[in-house]
Amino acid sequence: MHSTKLGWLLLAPTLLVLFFFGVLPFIYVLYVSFHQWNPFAVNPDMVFNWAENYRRVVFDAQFLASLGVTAAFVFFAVISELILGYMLAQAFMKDFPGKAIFRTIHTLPLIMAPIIVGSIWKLMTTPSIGILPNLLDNWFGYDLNIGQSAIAAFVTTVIMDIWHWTPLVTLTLIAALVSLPPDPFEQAQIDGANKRQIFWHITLPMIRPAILATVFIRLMDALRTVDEVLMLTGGGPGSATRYVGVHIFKEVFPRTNYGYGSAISVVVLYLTIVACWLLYVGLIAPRNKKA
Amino acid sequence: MSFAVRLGVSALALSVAAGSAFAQDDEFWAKAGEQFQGVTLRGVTEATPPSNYISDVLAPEFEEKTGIRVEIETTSWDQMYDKAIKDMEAGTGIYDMVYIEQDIVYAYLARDFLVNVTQALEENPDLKAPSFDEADFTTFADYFRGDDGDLYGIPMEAFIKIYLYRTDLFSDPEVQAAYKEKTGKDLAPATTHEDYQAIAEFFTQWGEDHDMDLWGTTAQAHTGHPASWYEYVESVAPTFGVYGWGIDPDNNYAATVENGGAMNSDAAKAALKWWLHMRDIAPPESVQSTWTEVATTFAAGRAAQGLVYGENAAWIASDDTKSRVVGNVGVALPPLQDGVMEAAESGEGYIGYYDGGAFGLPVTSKNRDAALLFLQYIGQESVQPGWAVAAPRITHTATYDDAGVQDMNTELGGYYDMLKDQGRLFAGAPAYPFHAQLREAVAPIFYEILTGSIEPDAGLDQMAEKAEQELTDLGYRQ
């Protein structure tokens, strides 16, 4: 009994912080989402409008389009980061000359603010001036112009995200790989398993929780990408990179459409939870059941 | 008494009087600052040359004279609005001064975000600086006056979006001969859209033929940033006779032609198609260019002519650490359709964008009185000439006559003369309290026009309908 009380007491500061900075703002956003509220309207006050904002979200072609490009962005970015991150983690498990320096350089993008990342990529991709269009033109005769080509802009935002966040995946997977016991690997080698078999039947199942945690984190992060993309493309060309985060930003801040923007935020949160739940059900739950 | 002696005595008297006045001013600032020791004023503004001058020069000067610390945050245009509006809306009082762009002032006034500076100084005569006088401002200050005629912001920058051209190219005999041969006309800054287009096409071809990084025009045509929409509605459409974004505020804020607006009028459609053609023959970076990149493109010598914000004209024309076209910059009025100049002369229209901004004091400020002092400091006549030379902006009538400004005027090819004599032909943004809201509602359609996903005519029809719908939702259109 005493230990339970002490436990709650020790947890209290964290729970309070979580309540004030997590739960309370969420309740406020939920409350606002049931109102029509634009402070620059003729009536700047909040007016309760039931679920009108949510009805609007369902039929908002701009939002649905942004949801589509976001899904594609998340899919390509997260899958690429996972594969690349795993390969790099495996590489870092071995010794090679200059490993320490390479590992430090590889981690540098992680410590950069997203707005800086967006600025750097903007400089690198500006036609005629940026290094990337020049190199691509000289080497392959390809004219990179992310202000004009929707596909080029989309691919560039995906690559920028991969560049920025792959180190996080690498570091997480290194931690997982380092903690694996050597016995199963030794036994598999004795039994004559090849590298592919060891990967599929031993390594992958054993680091599955770490992979899933990483995917959850990256999925949630990628779904709320704003700064980098806003800086690089502004959501353009047209609406090619107007991901949901950018769409919400533009609705809420410049357009000051607080009520409707809050409703979109709640819907996106719900979709994120559903996506994570589907991942969990599809990848972890069957295993647990089987075990 | 000889003329020389009289001149010498007059000069001596003048310098004694001036010295005495400056000493009195310093005394006022020191005394006024005494009660605010330990106070730190915080301001947020866009990172532009005039704002950088406040941050780098005026704020440290003010600190030295008053002992009041000033922190000016210079950031991007989007972030500046984001931070200022959130602060004033939530009432957090982080900022004691906010930059008010001319086009947003009506929204701020409608929301009662700003302190009435005139009234505040009348109510606190102890804070009134002897060197500050509202009467010193040019008529641009009127944009920052409320319905009561009082000032709600201290004008700190004012400039026109001008037609810049490369004098070295326009006066090159070889270029002139080639242009004459191709068009049958003499090469001179364009006064009509047809001429502007001919010059733009000629130089783009010239650059290609001579393997030069040279194009015929700039274009502020970012495909995801409102800068492109601004260039069209504020700098191009008016030269075709489409004013106030094509919205008629006296006709229930109509935007569509069917309801009496002009956003999708034939003139608007002609303007858009002309501008899109200019975009197509501009440097490739134009589709990612906001106002900043347009200035950089021109300064890099990549365009023969273009519409450039006047705030950048000084460094483009004179700073050889940043510009490759120093000494080769000419200024002219934008090209116009028939009848537009007459409409501007009569006050019924305008020929381009008169941009600018002021520093305002949010009602949420926690250091209102100290901030009032700073606003007066930057609004004094004495600090204006240095500021005007560092960044080409003039907010005080007397600044035009300053010797340094006159020298800069020569270097800028008569830009200040144009601002003084023909500034009245330009206009700021229309007095809409829904500025950003309407822009953000129609801009996505505009971006789709730029990418070619929607045809210009159909796009403008959609924009006009969307504008009316948004204004209805906001309650302005019945």
Given for the second form:
Amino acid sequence: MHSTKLGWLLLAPTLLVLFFFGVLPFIYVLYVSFHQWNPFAVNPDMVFNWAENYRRVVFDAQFLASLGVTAAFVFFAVISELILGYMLAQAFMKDFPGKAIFRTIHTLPLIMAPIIVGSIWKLMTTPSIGILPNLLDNWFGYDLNIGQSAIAAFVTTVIMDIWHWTPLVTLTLIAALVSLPPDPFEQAQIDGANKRQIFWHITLPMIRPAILATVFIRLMDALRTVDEVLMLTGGGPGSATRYVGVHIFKEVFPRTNYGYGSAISVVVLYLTIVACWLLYVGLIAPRNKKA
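The form predicted on its own is what I need now, so please give it after the form predicted in complex with the partner chain.
The text that comes after this line covers the one chain and nothing more.
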């Protein structure tokens, strides 16, 4: 009984922080989502409008289009980061000249704020002064202009996200690979298994929890991408990079439509939870049943 009280006492500061900075803001956003509210309008009062904001979300073509673009962005970014992160993690498991320096340089993007990342890529992709347009033009004769080409803008935002967050995936998978016991691998080599068989039947099942946790983190982060995309493309050209986070930002701040923006935020949170649950059911539940 004493140990239970001590445990709750130690958890109390964390629970209070989560309550005040997590639960209360969510309740407030949920409350605002049932109102029409523009604090800068002639009538700044909240007007209760039942579920009108949610009905509007369902039939908002611009929001639905942003969902599609966001899904494509999340798919390409997260899959690429997972593959590159695993390859780099395997490379860092071996000794090679300059490993410490390269590992430090590889981790640097991770400590940068998203707004800084967007600024760097804005400078690198500006046609008149950017290094990328000049290199692509000199080497391949390709005119990179993310302000005019929707495909180029989308691909650039995906590459920017990969550059920014692959180090996180690498560090997570390195920790998972280092913790693996050597006995199964030695036994597999004695039995004559090749590298592909060892990866699919030993390495991948053993690091699956770490992969799942990494995908969860990156999925949630990618779905709320705002800062770097706003700095790089502003959501354009057109709506090519108007991801869900950018769409919410533009509804809340330039248009000062707080009620509708809150409703979109709640819907996106729900969709994120559903996506994570489906991922869990698809990857973890079958393994638990076999066990």
